[in-house]
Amino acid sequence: MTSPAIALIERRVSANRFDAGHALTDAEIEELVRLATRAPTAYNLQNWRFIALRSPAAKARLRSLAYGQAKVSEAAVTFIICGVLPDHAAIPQRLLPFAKAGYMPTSTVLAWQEGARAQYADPQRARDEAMRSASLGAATLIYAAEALGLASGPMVGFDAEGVMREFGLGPNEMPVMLVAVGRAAPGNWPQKPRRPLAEVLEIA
């Protein structure tokens, strides 16, 4: 018997058509992001930010920077998923409840902080980590939407510098992906064929 989680993975599609009359409440948007933030991040940095565009005016501003893609404005909400450059100084605060609960000694918290400081002193590594965290958050958001009976459509076709200016991203933030979420309209394709495992899997 196929588990519900596996069935969800196998049925998910990247939607391009959304019911423009469908809306999501603040609570529904918050639940999507709460679930998205269960994604893993290195050192528990949680170095991401989710900008949820729900108003027609905000979505129109983004659509003009996303090459006119209709799903930006037709979906109930379109998220800008931002990666944030790693800040090693934040690690003790991020791990404080975990340490207080007795799961991690303070010495390990400090070791993680030093490890992150050394690892992300390289700007390219820091940028790569921001991209990874945002991508993991976006993927988890997509599956959270599916689990809640919603469709989603990830997008990388947009003017990143324009989005940064228009939506006031900080110098330590980068827009990694857009994800449209809402009720699917008729006309979406089924999940497209995947390459055979023999082409993508090596077991050593």
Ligand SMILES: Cc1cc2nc3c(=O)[nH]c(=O)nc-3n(C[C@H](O)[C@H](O)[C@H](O)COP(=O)(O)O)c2cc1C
The other form holds:
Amino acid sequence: MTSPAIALIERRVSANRFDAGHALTDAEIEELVRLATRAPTAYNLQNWRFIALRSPAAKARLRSLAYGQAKVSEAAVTFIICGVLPDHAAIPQRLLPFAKAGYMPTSTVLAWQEGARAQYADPQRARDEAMRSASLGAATLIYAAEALGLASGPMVGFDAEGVMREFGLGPNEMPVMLVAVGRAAPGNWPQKPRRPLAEVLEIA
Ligand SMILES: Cc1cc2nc3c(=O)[nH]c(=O)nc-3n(C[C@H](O)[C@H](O)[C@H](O)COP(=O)(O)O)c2cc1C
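Alternative state: the form predicted in complex with the named molecule, after the form predicted on its own:
Below is the whole assembly, all chains and molecules, this chain first.
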């Protein structure tokens, strides 16, 4: 028997059509983001921020920066998923409760902090990590939505500088992906074909 988790991986599609009359409550939005933040991040940095646009006015502002894509305003919520440049100074705060509970020696927390400091001194690597964390958060949000019976539509078709300006992102933040989430309307495409495993998998 296929497990529910595998079934949702198999059936998820990138939705383009959403029921514009459907809304999500604060509690539903919070649950989606709570689940999204279960995604792993390097050094447990959790270097992301989720901006949930629900009001028609906020979604309209984003839509105009996303080449007019209708799903931005028709979905119940469109998330701006932001990556944040890693801050190694935040690592103790992210891990100390775990160390205090006895799972990790404090010396390891400090070693991770030093590892992150060295690794992200290079601005390109810091930016890559922000993109990676936000992408993992976005993917987890997408599957959480599916598990809650909601459709999702990821987007990179937007003006990143415009979004940063319009939604007040900090200089250490970047909008990595938009994800529209809501109830699917009729007319969505089925999942598109995937490349054969032989083209994408190497087992060494
Ligand atoms: C990072 C990313 C960016 C995307 N950007 C857009 C977009 O701006 N507009 C859009 O309509 N679809 C966008 N898509 C949806 C892709 O076209 C879709 O995921 C792909 O065709 C596979 O579709 P499927 O998952 O339904 O099989 C994006 C998907 C991803 C993962």
